[in-house]
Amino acid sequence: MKRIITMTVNNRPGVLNRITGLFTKRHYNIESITVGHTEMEGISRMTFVVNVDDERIAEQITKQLNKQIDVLKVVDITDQAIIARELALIKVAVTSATRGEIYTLIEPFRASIVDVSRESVVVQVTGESEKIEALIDLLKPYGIKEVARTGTTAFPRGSQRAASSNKLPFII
């Protein structure tokens, strides 16, 4: 089963080593990891996809994680309400023919061409895995070259205030 795992932590050097190397000595692999700056100087967060046999596992990832050093706050969000975003770079082979298909084919998913060449297209597509899946399949028939994937980044809906406060709702 696929868990999505997100995590605080301080920004210095070895962090994310002392973190992956938890999960190898332990034998779960990482699907995708992202990582980058948060709104607070000087802390990142961290997007790990795992795949796990059982919600157990799952749980034990995310005590050992909270025991590592530089490590704020740990998460398992699989569960909750997400955003989960990954962005996909795919270049395809393109001929003065096909070259219309492609911009008719990527249109309904919402994505974009960002280079062109002579002999091929370089398409930039962000959403869901599954959409960026069923891209790169409709896709495949022309001929793709290569593909680069950041891998998920996501993190839990914002929420309400109830009705009766005085206060405005935050909403992001």
Contents of the next structure:
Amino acid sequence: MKRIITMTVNNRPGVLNRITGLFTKRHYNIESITVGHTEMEGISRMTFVVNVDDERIAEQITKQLNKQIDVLKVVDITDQAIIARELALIKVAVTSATRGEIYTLIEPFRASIVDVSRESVVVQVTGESEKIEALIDLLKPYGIKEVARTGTTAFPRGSQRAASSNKLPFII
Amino acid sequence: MAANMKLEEKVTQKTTMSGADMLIEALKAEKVEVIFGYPGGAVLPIYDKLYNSGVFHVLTRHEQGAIHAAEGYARISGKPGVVIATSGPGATNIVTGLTDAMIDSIPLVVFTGQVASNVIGSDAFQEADVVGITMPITKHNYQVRDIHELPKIIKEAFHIATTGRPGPVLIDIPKDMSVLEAEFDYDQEIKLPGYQPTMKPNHLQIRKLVEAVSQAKKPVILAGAGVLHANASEELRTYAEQQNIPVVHTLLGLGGFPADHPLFLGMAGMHGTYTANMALYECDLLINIGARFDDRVTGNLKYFAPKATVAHIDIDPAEIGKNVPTKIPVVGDAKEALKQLIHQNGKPADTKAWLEQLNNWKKEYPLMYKQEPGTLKPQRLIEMIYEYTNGEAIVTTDVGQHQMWVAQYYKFKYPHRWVTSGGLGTMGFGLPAAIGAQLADPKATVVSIVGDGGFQMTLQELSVIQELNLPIKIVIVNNQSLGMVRQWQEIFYEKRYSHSLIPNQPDFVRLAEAYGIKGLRATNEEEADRVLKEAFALNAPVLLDFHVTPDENVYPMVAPGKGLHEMVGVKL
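Return the form predicted in complex with the partner chain of this protein as a structure block, the form predicted on its own having already been given.
Everything in the complex follows now, all chains and molecules, and the chain you saw is the first one.
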């Protein structure tokens, strides 16, 4: 099962290495990592998406991460009401015939074309991972030349009233 | 006097000094009595300052010796062991010791030299990525990048190493940082928002445990090294007696509960006693205090304590529920938790029938071995050492058969007398660890019991024992083989003794003499008795080479993959 774990860490040299090293040592698989500054100076936020077999391992991961001196706070937010977003850049092969079609196709995804050349366009899309998967699927028949994805970054919503462990299918 | 000291402190606060001087001042401020180390290029500025510093430095003959000595010192003194090694090979030589200390929760503060900041990353002479290498085997590590941070880093290191679940902390100091100068302020407050160990256990969980005990018919306490780290032996005994609960120990926990106590069942696990293992299998309430449910203790988890409600007291929350599902988690210091439990004074478990059953097992299935007149049985040897030292000596070992026999036959009466490499199982640990142990307790009788294999991994430290005239009794349980490997090959690999038999071991007595240490040999029980008497009468180091029966196996034994109740070799 997929778990989304966010944490705040001291922005010090080697911290990312500490964290990823811990995942390797404990044999946990990382699906994606994002790292960036927070509103507080010297503190970064990391978002991990990990694939684990059961809740026990998910709990172990958060506990082990918590033991790191440079880790300030760890939360497994999977079961909370969260905002989770990823950005993807998708380079799609186009011909003059298909270009218009692609424009129409990506519109409901609120994706945009950020680069155009004679043989290809670059589509930029943000959203939850499932939404990005869906768009990539739709674009596949045209011929995908390259995909770059950032991985998920996430945090809890301002209000947790709508929290539910059964996540709704993605909303475009 | 006090006023004077305060004045002095204020003066030091304002002083500007080099990084090397800071290190020495910090060691003094931390009241470090002894450091173990080995010089080299990158730590020359530090060693230069050590020269006239008054700090007691023990020059071991290999960095591995230094770190194991520091571990032995930490185990016995309860204070952090301090090590200095140079960059590159000096630092990589301490990797085994760091890992050993990490897995056995031993507080160490280790300083390594590093090449100068401006050449880091250029594959300079004696450069190694020590921070990278040691990241997974230290509780925390640092590289000094700004000389102004050094005092803060050292202070944090001592704090982190010794609090919560203890462990090794490493500080990598580039050579230029030892020379650069800055203000030395060691009075600053430690601010580590990401490190706040829980000491006081949750009251609600304690109540739950009290309730569970009152309901239990077959409770058992599994006490690990956490009891020793927390100095909670007294509390453990009081609690067990108050609640009538029998106690089993992990390997590392030995001594936490007196071995001659009627409630003691022995060590549990792969080579545990029948009674201890069956108690874990049959119990209805298992109270783990400061043990981490290591696989050598639990055997196959599928069959581990299958009928029990599990309670686990541990200072490290990550240990709770890691291997064994736990109904009553108690995060906190073992001493605090036991104090609260004693204070609650709940209704004791009704263990009359249970204790009777356990006592019957004890009588029916004691530890046993076959006597063979004219030979020296390793088990008998340990019993004799136990008798000569009245169960009160500090005993250090390596890993393997001799270690298991000591754990079985040396009945530790007191805490903090047992120094062994548990989790990592490090050969070559025992001899240098004895050096640290003896320095931590100069008056104690220290016996280093090692195998003929492990001894040769760190035997160069005989030099230190001779130099400092430490009256350590070095006992080589010489079976001319790597005994535990041989045992497994006998049992699981059809007696194909691949590279485990060493018939041409050197003459250890003459080796000892070459190092200026008295050497004695015994090949049967009578001789053993004689040489032990001679050795223990001498207030000097003695090496004793005991030729024991070579094909002896350690029993009982729980084969890998089996449950504790499936042990073999319980009867002759």
